[in-house]
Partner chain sequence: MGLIDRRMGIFLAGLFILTVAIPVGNLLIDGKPVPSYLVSLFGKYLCYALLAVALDLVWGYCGILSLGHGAFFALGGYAMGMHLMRQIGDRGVYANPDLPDFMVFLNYSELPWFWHGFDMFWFACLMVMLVPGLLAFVFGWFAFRSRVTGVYLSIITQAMTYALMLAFFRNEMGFGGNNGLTDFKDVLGFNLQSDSTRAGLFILSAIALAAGLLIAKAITNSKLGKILIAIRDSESRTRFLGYRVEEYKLFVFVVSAMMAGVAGALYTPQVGIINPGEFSPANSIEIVIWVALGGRGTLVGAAIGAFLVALTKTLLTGWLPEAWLFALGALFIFVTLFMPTGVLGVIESTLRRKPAPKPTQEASV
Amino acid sequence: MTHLRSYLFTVLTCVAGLLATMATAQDFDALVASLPDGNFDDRAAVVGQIAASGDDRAVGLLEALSDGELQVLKSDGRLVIVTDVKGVDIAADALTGAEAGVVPRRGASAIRVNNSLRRTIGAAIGILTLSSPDPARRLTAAEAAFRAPDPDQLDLLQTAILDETDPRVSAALKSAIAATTLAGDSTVADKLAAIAILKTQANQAALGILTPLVAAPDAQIAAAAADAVDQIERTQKLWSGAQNVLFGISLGSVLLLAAIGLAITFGVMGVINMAHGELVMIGAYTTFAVQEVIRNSFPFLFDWSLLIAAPLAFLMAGAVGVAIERGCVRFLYGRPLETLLATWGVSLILQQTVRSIFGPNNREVGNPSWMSGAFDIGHLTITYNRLWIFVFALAVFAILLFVMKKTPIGLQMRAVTQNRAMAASMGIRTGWVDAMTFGLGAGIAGLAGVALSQIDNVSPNLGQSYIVDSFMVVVFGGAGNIWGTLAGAFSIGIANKFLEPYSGAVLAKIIVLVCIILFIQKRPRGLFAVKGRAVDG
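Atomic structure of the above chain by itself (the form predicted alone):
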């Protein structure tokens, strides 16, 4: 008798579960059938109920609704998902997936959605993915629920956080629950707890949720929200300043690469090389050529393309630099105006040569996988390409410093810089030193082109964007002083980024230029003047 009762209980449980499943399916079908009815707000409410149902068909159906593929057949009023297959519209039943044939032109009308409804749909799809085995998808779902809080989904979020094991997803779910609590009719105590959670977020989304609550009827909620808004705004200002410093360092590393080669040639020889920007351009086009060869013949080497291009760009730009010095500049020493005009003419020749070979349009230079993407530190977002350019700039600076201080050619360069006549009388071939110095500066400009190809358009006009800034860095830091170039590059970069939010990019450059002019009036030799008899005399 006991076994019989147990058997009957099991049967009744299975039947009850089956009936509940059928009832849920019927409820889901009824909700889907009601989507074409009412206005956008009515549809948003139905979307929330569909998400709460947890039906396996919900994600695909909501995605079709958001994309405009969920349509109503005019012939029989059926809801179908219409997809384009080789120019032909094919319909499938929205609930069963059974093929419904070809849809004639104007044979179906799409269920209309607006931007607000699309956001609601996105949040609903996110909620439905909270049970995904992939932590990344769960994180995306929690973030979507935070951005578009729906009080009807509060129970689902609270259930999801109980089973969550990933710390990042759990933190995102806490924020989503807090935002959803504030959007509903929760108790004052729950809302105060939710405000305390969002107070720690310090991002724009949390600020957008809390700001309207400053005018809440309840005095406790309004006071807590006002305090949270004030703290978030203070924190954002601190992070904004840190972000400006980061952007300034990034710009400074680019200016350092572009200017350090010019600092050598200008400091040693006093030559105003207007073709320096075109040497940077040659480095960028060398990178493009290397990547084209790798794409076409050795695609498995693409992640190594920049490491292959860097020495080639140095040699190519360096060879062009030596050719410019031997063929033009060496006849014009001591005549700065003629040197400026001659190198400006060389720059035009180099630009036109590149246009004739590669064409006038921008060329694509890809990012290797290790330079793609970004990561966050607190509220700072750091891209890998900018980070690696900063590391590359410091590496180039360190190598150049070693060459100048620890090698014979560096010793000779410094000797010529300090006193050319004395160096010549000591047996140093100043002409050869000039050629090697020009070649070294040009080669470093080529390395700058490799780095700039990752963040700027590779075109014949690439170098023109950096030539003025390079001269500013060199003059401000002190002509011929490598440490001065480093200080000048990062000082100008950070100053620019702090001024841009208030004055705009163009006016910020003008203000920096005026400040440098005024500074040079007081210190004509820059931050770090080069010492020596010839210079001092």
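Given the structure is predicted, the values throughout are model-derived calculations rather than measurements. Just so we're on the same page, rigid core means the largest C-alpha set that superposes within 1.5 Å between forms. Positions refer to the first chain, counted from 1. First, how it differs from the form predicted in complex with the partner chain.
Here A142 counts as shifted, since its C-alpha moves by at least 2 Å between the two forms after the core is aligned. Shown in the overlay between the two forms, fitted on the rigid core, is a CA shift at S175 of 2 Å or greater. Here I494 does not count as shifted, since its C-alpha moves by less than 2 Å between the two forms after the core is aligned.
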Second form
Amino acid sequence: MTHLRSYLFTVLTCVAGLLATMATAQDFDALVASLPDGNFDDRAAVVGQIAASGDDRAVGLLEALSDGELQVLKSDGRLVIVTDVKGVDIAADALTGAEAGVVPRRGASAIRVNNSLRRTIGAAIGILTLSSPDPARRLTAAEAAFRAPDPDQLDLLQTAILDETDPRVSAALKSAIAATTLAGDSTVADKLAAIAILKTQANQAALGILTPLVAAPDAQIAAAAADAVDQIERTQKLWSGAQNVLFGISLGSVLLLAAIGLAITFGVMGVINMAHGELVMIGAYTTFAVQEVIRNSFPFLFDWSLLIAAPLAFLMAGAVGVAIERGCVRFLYGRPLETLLATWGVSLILQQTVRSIFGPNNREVGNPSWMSGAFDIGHLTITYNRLWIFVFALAVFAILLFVMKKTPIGLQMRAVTQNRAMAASMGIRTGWVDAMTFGLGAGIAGLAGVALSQIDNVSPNLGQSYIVDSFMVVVFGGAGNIWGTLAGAFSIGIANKFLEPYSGAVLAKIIVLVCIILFIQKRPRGLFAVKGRAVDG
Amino acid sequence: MGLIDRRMGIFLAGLFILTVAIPVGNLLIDGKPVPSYLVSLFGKYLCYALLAVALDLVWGYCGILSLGHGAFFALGGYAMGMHLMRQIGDRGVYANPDLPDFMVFLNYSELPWFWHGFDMFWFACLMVMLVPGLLAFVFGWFAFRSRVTGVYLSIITQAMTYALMLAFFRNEMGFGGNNGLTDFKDVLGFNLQSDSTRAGLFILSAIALAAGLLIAKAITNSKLGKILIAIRDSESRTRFLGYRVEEYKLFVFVVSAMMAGVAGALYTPQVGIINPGEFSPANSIEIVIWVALGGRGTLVGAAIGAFLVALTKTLLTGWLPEAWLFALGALFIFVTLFMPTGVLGVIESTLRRKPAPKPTQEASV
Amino acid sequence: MTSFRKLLIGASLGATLLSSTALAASEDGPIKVGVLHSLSGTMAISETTLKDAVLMLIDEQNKKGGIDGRMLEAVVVDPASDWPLFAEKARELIEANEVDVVFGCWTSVSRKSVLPVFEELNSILFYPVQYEGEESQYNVFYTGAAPNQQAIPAVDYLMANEGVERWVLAGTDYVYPRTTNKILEAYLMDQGVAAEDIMVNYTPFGHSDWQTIVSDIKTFGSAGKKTAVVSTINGDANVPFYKELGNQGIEATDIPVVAFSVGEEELAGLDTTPLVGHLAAWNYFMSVDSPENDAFIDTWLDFTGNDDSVTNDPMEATYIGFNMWVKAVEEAGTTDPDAVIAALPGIEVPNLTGGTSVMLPNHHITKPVLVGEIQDDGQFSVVWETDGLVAGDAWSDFLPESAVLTSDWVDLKCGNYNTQTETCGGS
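Please give the corresponding structure for the form predicted in complex with the partner chain, as opposed to the form predicted alone shown earlier.
Let us now look at the entire complex, which starts with that chain.
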């Protein structure tokens, strides 16, 4: 440990371009105090010296600086670390850690950092934490070294890898060493070995390091790099087809969620429900409201916010749906086209209501930690939020299917939509069943809102942007058949994503629309046509 | 029943009074009791009314609920807009005699092929009818032969207008992208900003509306009109009787699209801009609402509905800028629930002091 | 308003004899200020705050006793994000409500739609949003940034400070991104950037599925050269774009995104933690430290009654425009449009970043250019700013057709004067 530290010491002072003796002479406190002065380059130099000082407070301070928490109090010019505790800014002295009270609005100004300074800080912290007992920190450190390869750190990294026990950190360190080797002037043999390591890694980051080497002065290195680049690009091309399918499935699950409620209200009941998009919007705003309450009162529940929001969104949108059904749609059975007019009116009112209550701006709905970030399978990047939305869409679909096919209420719903008079004479309360069916469709639209809030704007216009697509999916799949909706959503999603790389986003969408129009000519009742008179007699 | 029944007579008389009174009030009476902006505003309403009549012809009499009629309207508007753009000549900001400003700006070296001919007024006028008519023909040819009906037809017409909107938004299309066509100077040598041109366009719109109404009435009164109604009420039965349903539908659909195109062509010079927003599905839905609100299957009612909704929107966006959507939404719901025959139906039944007739067979879409 | 109502009813009844002479705006009644911002539809999301900003400024001015003793009165209408309706409403404001000035519009198409109306009725429009330039009209004052006041300095910053060599120009497919990207392409080529190091991508309005494009950007950025994204993505499409960036793990330290349409208002709908370090170029940030800005923010928070509401660049542009107009009316001693338009060039008012902005003869203003990095609290931290103020240039020097044009409403009395042929175009 001491060995390592002295190592750090020399290395870093070199980085800062200062003599080691000078750095020791520098008092840590004075260094920190000089942070606010000068421009970003000056600050970068000070960061190097702080990292090299060996002081225990260095890591905390640098992290605070990087996060913009290191601030200067306007009242007395003191350097403090400001943290947000339940919406109140609390200051603590940067050096002593002593409590410095609440900071009023605009009472302190942060020491500015930019991207390049942030990289410098990242690298400095990386070196300081390479020997941290926490493997997660060591991993971050190794990744930082890979991103900003610095030949001066090569020895340090090689020392670190010897003691490394965690395989993931070890692998990251190996890549970092390879990148660092290539960045410095190591021997040709070392560099060739490094290229081979990166070649097996075969990802975009490796490509980024290898591509410039194709023009390297040494012919051997250039050839090896060209070969590696070639191979990586070929691998990536192979995987890109799979990536497109994934993107398509993800888009498909968004479409499925948006459309599945409509498959009930429009597909099964035959109501041209123009307020469908607004029911989705209500679900999204419910999520927002739930998160607001959680943020203000129960911050520890934040990761559960979506799970809490989902049933509430279902109930909320469902209740609005029942109200729409009882309040206007029920007077219009047998006049399906007029439902278009009335529900359009409802949608205008709902939009404006939300605008009046929540304001016209976008609202922030946060991603819980389990929905942030991405992971790799092979060379595919899968983002967690897309994955969960896919799972969620399928779950909603399965539940809906179960309700429709296996429960008494589902049986009654189907009975009423197939033959109202007959159902009524069998003792089914058709009015009640209608309200429940519409409520179910609306509630599911609300559930879609919970998911869409994770990837799209939460604004009063949210619903409008999905309504046309939703109708398209239901009609393409075949109104009245929820399996059709599933198939429709995924075919449209995947077709769209396959076309997009060739034609661009707009043309892809136009082509898909034209294909739908043509397809309907071929099968005028959609992919899975329902026989009988369920939809439009 | 003659071409001009009582309903049509009253409406045409009212339209005539309006057509005389507004230009006279604007141009001839001192102190301008009718400000110029009302002339353009009412001119715009008349175009909407013509568009509503066009939709009522297919929806009210033939049961084709088109959610894409805005597309025909916009295409007519674009055809006229292209002519007006060519009329600007070298008076654009870049003073290029051949290319409209947006083309100069997007580095076009020459006029795209589809812009040729639009410098001639007669050609533009032809295109105003031909382009929407052709689109309607091709679309209807496929759709009606494949027996796409009901909501399926409605949704694919919506897909059609949506696809066109996306296409026209693209700058590569050569129609000015999102900005559309604007900054028009004159038409046939008349300055578009002068009061007399505006009054002229207003009168033209009124004439077009009257003509549209009479043509639609003539069609619906003829034997062909009876078949159309038969198709509306029971398509398969009509087919079994030996009529080529798809041909009748195609005919009326094309006529209606041309009428919508004319409405668009008159609309463009009066509002001074045509852009892809006119293709948006919401606009087309609004047309349906005009017709339903005024009274479906009455022609005159459709025109009144367009007029009423547009007027309400104009007034409310000024009076209640923050809450007008509530009022408009409530109006739609109220009319649907309590006035199933539309405004015209309610007025007429009140006049006759008889209960409103039961809604006709709307179950068949 | 009442005369308008009477007229409508009168006209529709055919009662043309109803006489109501259009009164010349009386010189002692209140001064009417038109507000033409969408309060519903797709643009309400951005424009509603500007409506409130104008109302607040009018309120403040009235507290100071109005202008020369005349109170100000706002006339608010809702053009509902419907472009032809903008023209109709502009006409209504000017003809029926007899307003003396209009503050309004956001999108270029809405401005283009109302231009002929202002020209014909000779009124004044203050346009507060950054735009593509290529326009200078007698009746319009452009207080937002022209391309040379936003795009080029931002690119300069990235080249100098981040060493960026490879560029993705991503935008929504409409005229502002198209122009900005054209200017930037010409500028970057001038700076020696190779054509294959520039990738241009356009997406439709409200684009929400960014998976493919973000992954393309990642691929493009892995060629070993420092890559940056210049985003002219508009409005609603930004939130899903940034969410996708965050999720696919593109960090600002790897591929920074500099945006010209993303401000505090847009960030309010986002959790900015994954976005720290991405940039935006504007002429104002809420975080700027200046007494004027502090006062402005305090007034705004009081006015909205919401401590979380934010201020942004178009609000500052509205503030500058409003104060310029007030000063010009005071100077002209009348609200007569020609007199006010003549008085405006040369008017100086303090902006919110500690400087003084001047109205130029080309109806654009001088402004500082600031580059800010997104912070985790949804604010920007200024990392760079121009030394002095930059004069807005209506006609870009980087587009061949417009390089020869210049605008000067004081001496040349022309918005598009061709310096080669020495003629005023379009007359």
